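This document starts with one chain, in the form predicted on its own, laid out as structure tokens.
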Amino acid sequence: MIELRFHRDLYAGTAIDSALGRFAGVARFVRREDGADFVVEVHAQSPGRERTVAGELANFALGLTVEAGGPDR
């Protein structure tokens, strides 16, 4: 399992949710909130797959945040 932390000042929660939906077929995710962060656990078939999915998920969520005009306010 890999844990990703997305700070609210940089990422839109809606973008993270959208990214999780798009990646649902390649891994299992658990999303929660912790203070100023959105936290996502990535569970996949192997550690290598988890690393790959985690990196791509973070990039995708950031891209969606930029497209949306920035983090939720």
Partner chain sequence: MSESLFGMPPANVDADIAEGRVALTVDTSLHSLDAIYAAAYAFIGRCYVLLERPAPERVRVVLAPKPSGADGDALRALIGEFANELLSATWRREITRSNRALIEAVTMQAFAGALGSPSLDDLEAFQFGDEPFEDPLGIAQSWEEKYRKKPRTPEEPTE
Contents of the next structure:
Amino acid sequence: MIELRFHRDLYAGTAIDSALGRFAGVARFVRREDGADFVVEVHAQSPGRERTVAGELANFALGLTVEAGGPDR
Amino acid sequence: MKLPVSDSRSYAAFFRFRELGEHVVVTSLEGEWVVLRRDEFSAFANGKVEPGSDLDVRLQARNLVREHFDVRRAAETMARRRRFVHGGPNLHLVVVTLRCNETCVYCHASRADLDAVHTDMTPEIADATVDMILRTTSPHVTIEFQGGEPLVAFPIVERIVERAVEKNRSAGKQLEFTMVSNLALMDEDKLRWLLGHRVQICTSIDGAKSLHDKQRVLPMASSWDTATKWIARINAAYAEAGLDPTLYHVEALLTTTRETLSRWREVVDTYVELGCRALFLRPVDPFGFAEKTRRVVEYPRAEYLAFYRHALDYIIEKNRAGVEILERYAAIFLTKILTGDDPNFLDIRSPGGAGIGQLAYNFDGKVFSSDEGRMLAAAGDPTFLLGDVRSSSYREIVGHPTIRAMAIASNLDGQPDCIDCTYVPYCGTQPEHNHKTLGTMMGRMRESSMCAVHKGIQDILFEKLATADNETLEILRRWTTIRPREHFLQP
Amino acid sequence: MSESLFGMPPANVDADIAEGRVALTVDTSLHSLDAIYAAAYAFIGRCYVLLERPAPERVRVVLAPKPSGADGDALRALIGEFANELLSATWRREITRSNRALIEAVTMQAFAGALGSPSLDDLEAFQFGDEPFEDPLGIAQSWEEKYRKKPRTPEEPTE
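For comparison with the form predicted on its own, would you give the structure of this protein in the form predicted together with its partner chain?
Below: every chain and molecule of the assembly, starting with the one above.
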């Protein structure tokens, strides 16, 4: 399992949800909130696949946040 | 040298400067320029210029004195330098096939083997391409056939020319055609047709026979022998048609590889012997070849600039001996520097020409910002894909978000380093090159090989302008005179 | 395991070479979040990029090259390039703000020239929906909308 923490000051929650939607079929995700962080646990069949999926998910979350004009205000 | 600040606000108008040996190049906001000795520059920047002195008069003449700054003149000069901005796409590159009969060491993404007939443009796509091209807002349209080797798909070339001429009866553009060919598949019938339809013919010459044949391999024959045979034949045909041979002759394009660098004299001599009047000393570009090839053909830009300096000096020497041949980079920059005009060379202007000055049409109907954008796509990066001639409208292509981003990214008024560069009024950057070499369309000019080349060439030219004798200055001025080849305009 | 890289200030740059990751901690009083986004975005093609918030005035940018196995030299080159890109993005933002009028004028003229007037077909195809159309240059705004004084917010510096 890889745990990703997306801080609210840096990421839009809607961007993370949208990114999770795009990757729904390729791994299992557990999403929760912890203080100022959106936390996403990535569960996949192998460590290599987990690294790839977590990395791509983070990139999508960043890209969609930038497209949205920044974090939720 | 530190920028002197005392009193400068009371004398100097806005300026940028660059030290060149014993001289300092000073340019104004609008691109007026003067080359000063160091003591003169110190007086200028410190506001210590004697009123009415020769230096004062020279600086005023260049609109560099705050008290006498002519705002209207500056505005008119800036507008003239950017006259191309409203123009719309005038250069349309059409890749009629990827098939090619030659194998070149630096060409990878732009070619396919001769049996790859699926890379020929179909008649349907050719027609849609012409229709798209003639929707441009530009009153001037140049359709340039590329490949692959366009002679491999000659019926498509014929179809495009004939349809464009026909459609242009109502479109009313100033229309011309250019074909870039290795000439190996030329024959008398094709030549007759091309001459009859006023298609300008260009070719590629990489230097003397040994270098050309090594870099451009034609199975079972010498690519040099075939190209030079047809250069002579085409030039003779122009002369037979009563056209001025100093204006109408085959021009050739050079690709400067690592092996070319030490052979500058041979390259210049070859071009002169072939009757060419222009030599474009372009460095090899980073598009379209594999990493393995890059290591063979690439070189540090400092080595390229040494090559350029040697070759330019030799070209000037040839001119002093009565041979008329110009170097294209020098002609482009000198036109901007000496005349205040812009020759609208699409890769050296601000903003750059991608989409708003040129478009590239692939054999499969895909439209790209430029041929470089197309080559990147062929190598697996579709960043500069804009649409398809069969399904996209002209306004969708030209108004594409990628083109908007490219126009902003290539506007030097928003580019770090460029805004402080002495040469910014004359320069330009290419988003595709930045994207490929530096990872973003904007790039980082301090790390850009294109910036190093542009800056290095302008250094060399300003050195010449500062120190050359009158005969050399006259040669450099002559290179800024553009004689239009009106015969190639479609009647 | 976190370690420093040769020539890089350890307070700002740390790497986990075994995991193939390198990070730069950025002071947001020097580089705006917009500039950090711009630089980070430029690297998502070749890296996995994660932004972290170690302290209120800091953003930690973590880069992991997509093909695993990068050594210390490769990670050092990567984070150095990122730092250059970040500086460039910060400066570009300032320049763009200063030269906004000129850049907008040139861009507008270029597109007006290249696009021409819409044809009847173009107008017919236009989707007149409820969504506001994209207007990054503020062309459609009235002078009053564009330039009216906004109420000063507490964090805005006074001149």
